[in-house]
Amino acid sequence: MEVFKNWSGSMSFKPGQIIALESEEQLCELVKKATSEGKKVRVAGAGHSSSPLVHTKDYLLSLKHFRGVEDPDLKTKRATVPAGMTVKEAGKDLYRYGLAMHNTGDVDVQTLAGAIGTGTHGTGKELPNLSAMLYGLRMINGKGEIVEINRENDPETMQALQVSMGSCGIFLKMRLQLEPAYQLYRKEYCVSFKDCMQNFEELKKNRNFDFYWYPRTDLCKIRIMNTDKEKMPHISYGSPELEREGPSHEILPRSRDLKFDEMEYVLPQEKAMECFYEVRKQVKEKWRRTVAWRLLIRTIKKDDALISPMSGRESVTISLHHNAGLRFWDYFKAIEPLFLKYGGRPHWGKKHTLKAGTLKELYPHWDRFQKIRKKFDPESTFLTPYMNELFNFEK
């Protein structure tokens, strides 16, 4: 029986099979199949989410073979990206066709559909998190049929469909609303954590802004990237580290040699800074021996899909790192409830601990959201032991 293993390493599993089919034929006589004895049915992007949100004893599916950008479109600005290309593939593919994403995470290693289907983000105030491109889809429900929706025939089941980790059916072909192709110019500092935080509004002012902080030096990298519609900041106070410039595609994202697993929470931006500080006194205070990693502080721009960790509200993100292969859910578990006190909602595709119970309750459209997910997968095919302990708060 193969093993699945997360891009960490701490996640692993067997399922009873791993499957790449072919064809959207195969995939629909799989659901119900599945469907039709009781079994469950995932599907695998590239493994970077350290939840177990893929994790099966029964089929785990491969889309690898759904690739190739389709139907580009300059007009509109859309273009269909199949299920199987991680973000890397799909920003350079549409890259060729004169269009880009608004936004990428920190890495490109993800499937698109993953990261969509989990609500990664990059950063930006005025950016929203990845799955706000999704303009419409082609996907398989729990019954097995192909469906097609998109923002003008069904508005609110695509509020549902945005952000919804796999739970109402298999995505085939994305249709994302995208942008004109574009240049990047970054540059990377060295600064004060006392500069960091006198400079912290103004910063912000620029296209993507983000920040490690370093809990034994109590040093930041800040990160700045604009187009050349807008001026690049001087950073008189700051020693500089790095300075690119290129296609957006290739500018946004970094590449990661050192593994590591991370919990993210999604905060109110009026909030988020207090508790910044809360969590910061408590590193330096009970961590900073044992865990080394830096913090990343990024702000996301608000959405509308209903179970978005940035739904109806602007956002700041505050991300825990720890080196793969050390013990971190006690410095995660020490820290998750500041994250609580002050408003915030998980990251989908990171650690926590939340269930269903405390889940509906950081979530006001919560019910209009399992509404339509029933509607689409009744039988559940698509709920595994620990999607039902997301969604199935009823039981």
Contents of the next structure:
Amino acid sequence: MEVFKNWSGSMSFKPGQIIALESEEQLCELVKKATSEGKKVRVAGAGHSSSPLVHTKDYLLSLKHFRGVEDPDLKTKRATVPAGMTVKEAGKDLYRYGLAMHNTGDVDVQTLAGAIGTGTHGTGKELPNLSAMLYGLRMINGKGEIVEINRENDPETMQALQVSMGSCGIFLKMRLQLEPAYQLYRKEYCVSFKDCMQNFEELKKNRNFDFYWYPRTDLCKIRIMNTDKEKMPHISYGSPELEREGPSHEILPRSRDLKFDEMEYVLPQEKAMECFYEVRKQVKEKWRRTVAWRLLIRTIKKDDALISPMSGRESVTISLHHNAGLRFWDYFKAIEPLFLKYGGRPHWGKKHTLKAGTLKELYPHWDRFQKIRKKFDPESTFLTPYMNELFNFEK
Amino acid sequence: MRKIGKLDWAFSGGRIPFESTGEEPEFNSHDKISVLNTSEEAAKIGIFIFYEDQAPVGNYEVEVEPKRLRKIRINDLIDPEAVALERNYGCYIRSNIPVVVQFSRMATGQQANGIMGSMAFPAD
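Okay, that's the form predicted on its own, but what's the structure of the form predicted together with its partner chain?
Once more the chain from above appears, this time first in line as the rest of the complex follows.
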């Protein structure tokens, strides 16, 4: 049996079968077969997630044959992206047609479908997570049927499907609401913690802004991106580290050679910095003995997806990192209660310890989501044991 | 300018103090190496950290530009993994061209700060 390993190497398992089918019909047949056998189906994506969302002993699908942007429309600023494409591939392909995503995360190696399905985000207080681009969907439900749906013909269901981690069906094609292709200007500076905090509110006004905090020096690196419509600020209190400009899909992500594991929580913006101060204090007092990796703080606009971590709340995220291959759980588990104390919701694709009982309390529309989920997947074909732990606390 | 120094360096008394007093980052307790490259080409430095109870960790890769000095806090090395604070370690430093390496430690755990420095051992 082939072993599936995620990007950081912290999760590996042997699925019953890893299958890369080439047509929608074959996929529908496979889902029907799995449902009749009582087996589970998950889609592997690019393996960037470090939570066991794709862990299955049964069928693990690769959609690597489903690629190539379709039906670009500059008038409506929409295009269709097949679910096998990575964020990087989609960005490059869309650019050829004069279109671009409003934002991406710091890495672009994930499949776009995986990034959308987990509520993955970039930074920018006026920019919602990637799932907000999802205008319409073509997917296979748990009965092996093709379903087509969009924001106009069924907005309420789209709110459920938008961030659903493949639990309602297999995304085949995503119709995205995009922007005309645009240039971005990027600058990075090294600044003191004090200056970063004093200027935080002002820095947040940039189109994209985030910062790293370095536990062993107490320094910060601020990262700012704007289009030519906005003015790049003059940062007199920082030492310049990097300056770039180019098409958005080339400027938004940064290359990552060094692998890491990560825990990220999404906090309501009004409580986030208080939480960050408490996390920083604990890291300085205890964890920097062994941990030197920086923490990343980002801002995200709220959305209306039912179980998006940013659902209904203007948000700030705090993420912890530790070198891949080192013991990360002691550190992550020690900090996680602080995130929860301030109302944090975990990033679905990163490390966390929460189960359905706790998660339900974090999402006001939890029951509505579960009801819609069951409608699409009545036999729970997409609910592996891990997904069941996330969703069904009563079982 | 002439290349001076050695290719291989080492020190054995590494231990980064955990406690610090005063403003950061200026007063973080740390171990540091200063690498002087007098030559006309970049020095590619590899750092290997040795412990009492596990296999060495490295290579930590660092570059020192031609005719430049570079100060490297051991605290800041994270690739392939962070060097733990308050843990005994030794260090082997190799370079592709001759360089001069000095080792220093600043301990600010109390207000009366202490700094010590020495040459690393030129091994080749």
